Amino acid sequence: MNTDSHRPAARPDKKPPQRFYRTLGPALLALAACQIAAPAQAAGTNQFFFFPAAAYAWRSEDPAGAARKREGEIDLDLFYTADRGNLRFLAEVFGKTDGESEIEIERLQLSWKLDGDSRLWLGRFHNPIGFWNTDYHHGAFLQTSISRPGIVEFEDDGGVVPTHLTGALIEGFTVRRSAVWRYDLALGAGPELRSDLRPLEIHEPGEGSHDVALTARLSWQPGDSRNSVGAFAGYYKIPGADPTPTDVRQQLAGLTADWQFGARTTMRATAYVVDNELSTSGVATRDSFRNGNLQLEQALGAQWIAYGRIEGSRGADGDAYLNLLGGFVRERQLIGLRYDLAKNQAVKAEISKVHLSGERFDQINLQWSAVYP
């Protein structure tokens, strides 16, 4: 299957915010779509999926131990796409319940094939900033870990460079000398800048203020292998909205690695850098980070995979607008494990040490996570 993470149960009482009921008309809209195209089976292909996961966390609030956390999440995830000639389909609704509900159209997507085996889409997609935002969407059973590196978290999840853009995306690749080079190029329109970043919501083109994203990418595959080494950049004008009035240019690059040795051993790398400009009231601050993460993962056998991943940055503490998104992972290292408990269902359980701005806990996650059908 090729398809490009935790709160107690809200309480009776307490009613989900109104972008919940925003959203829910629209969600039901992109599935119903979906059912409508579903007939073209007959001209096409049609492949529907769908990722529940539920998951709990405990962590240290101080180094001390002394005050303790619990976590509870429920997530619910309908991913389909659609094919007939040239065309083709995508839709994914993601849901999840953390204390509040809380439904998103993360992605709508409708593509033309253009000549030779390249792709025009036009809606709402995922950044092609590495492959843990193309290879990995929502849906939790497909990566191996439980978490994402910090640099590629949703924005919703204290994310800090955009992962959600709407607009157009060119994809394709092309073969040289028994090698396979892949490219995207993404313009749009990106986040805005609040408590946290928002992205454009697709049914809600008039909300908020949206700027200018661009993003490129390229990657080599060699022969027949599932091996791939990549570079990519971007550059996003973010506006600022209250509470946050501070407008941002942001400039990211990097290179990433995704690489098997012999038939149990996996390599997931990803190095970036980032430059942030903010103009708050006429005065410009420019800062730069660097950051970086690696997950190696050992299967044991056919159901078991032990992994690990560490991820740090430098200049981090002294970015301005990173003070601004406190949720940023500066640092991890953690331990998992993942068990199969079929081919469509895996738990999952990882340990780590954490450090976010100015606060440090130790951490840990358990995840039931499946695929339908």
The other form holds:
Amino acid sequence: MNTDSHRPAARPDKKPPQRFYRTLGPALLALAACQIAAPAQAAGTNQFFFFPAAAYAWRSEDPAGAARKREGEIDLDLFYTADRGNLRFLAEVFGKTDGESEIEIERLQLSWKLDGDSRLWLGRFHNPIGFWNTDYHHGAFLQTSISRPGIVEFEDDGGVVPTHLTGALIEGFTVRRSAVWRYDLALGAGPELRSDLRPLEIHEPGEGSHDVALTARLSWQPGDSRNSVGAFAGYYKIPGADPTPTDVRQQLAGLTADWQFGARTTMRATAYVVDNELSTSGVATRDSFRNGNLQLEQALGAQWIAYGRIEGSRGADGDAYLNLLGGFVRERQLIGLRYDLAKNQAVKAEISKVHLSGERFDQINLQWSAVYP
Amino acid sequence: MRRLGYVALLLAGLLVLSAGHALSGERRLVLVGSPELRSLNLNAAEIRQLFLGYAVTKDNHDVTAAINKSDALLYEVFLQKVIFMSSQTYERQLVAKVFRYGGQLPPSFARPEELTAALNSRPGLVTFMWEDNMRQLPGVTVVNELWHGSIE
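Previous: the form predicted alone; requested now: the form predicted in complex with the partner chain:
Then the entire complex follows, led off by the chain already shown.
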């Protein structure tokens, strides 16, 4: 759900409409494959979810760098997973319409269960850079808030770090002394830099130029609590394409915490350091910025959750890398309210103050989201 | 005759104590499974992983959990004392786990006979129930105590 995104309105190399149709075929094939595998559902070895959402955004200004002042969007995220012995298949197709239609194969993964509680995945997956990008991606119903922090915004919505990789991923957990240690190690192809980051589309493997991407994450969950803290680091070689080819070597590192205070209060925080080495026509530049976000959630009874989030950046103004990309949210303060209509439906409202590059505006977001079955 | 009196007194005392115990609502919530799992000493973190939908491998057993929804009070106590979440949050967490890692939601049983059949037919399957209810079930043993206390 990206009514929250602030991507530039005029993009010289915006995805052409035919891209929608080129993605539609493979997406339908992926769904057909899910249907072929449907007999497994009777045996309880597969799972299908769909996550519909409808959202509306209103902005106080119509800044040149932002999307439209008023914006509605309808999303549908289809998710399927199946197990066959030690093999596991996972597919996710995301479609949206906000005046234009877009459909994307979000994830297409196949894994083999290694010893114990770990798996080796091959395919296109979510880059494990903090829980926002893996636990809360599409599937709007699952996350408490409507918006996600600007630092982990999707590549085609003004994101500045890779949120999708294609390659190999080892993930798992181990229990040591009553604590759970989770680990992820990803090696694959990262995005290409145009006027935004372009991840490798799994149905168009030869399109664009993609180079090595490496991410590692480790998190610790003590005892029988919901709490966890973690650290992650990534290295990405991002080849540049038109209009001015700029190759980027990006290194990022971060800390993350998801902590519960009592039965009703939850804190989620992430801090990032992002270092970029840019090379344009043989001229090298190096720049770095820091970014952090802190979200507090307070349950008010069984159905209401009030929440607030602050996001901030240091070194973002004038950053050579961020100047290549439009729409990065440097700062934001928001408050919101979530009401669970039923076990599978929620409505949310958010009011936020947003600071893009040199532009500030207020924003109101409304959203209905659900999960079926 | 005096000895018989002492025995009667002792029995009466035990009766009063057990009645008091029952009146106070003291109950034991236990993790149960097939007899092969009896010696499986799962710690709190492992039990939590199980009920969040993960399979846990321990002592060459692949252990998975089933959700016992045959008794509303039992499920509520399980959520409050073991999972520390509301039912809505818990069920959202279960979906989120599948969305993140793949796999299936833990099986959920509303009828005790179906739950018992599943425990007897699926190796490594565990669930939670009141200890006094468990005693009536064939082929099911206590693996761990999850909680004990009074229910107000």
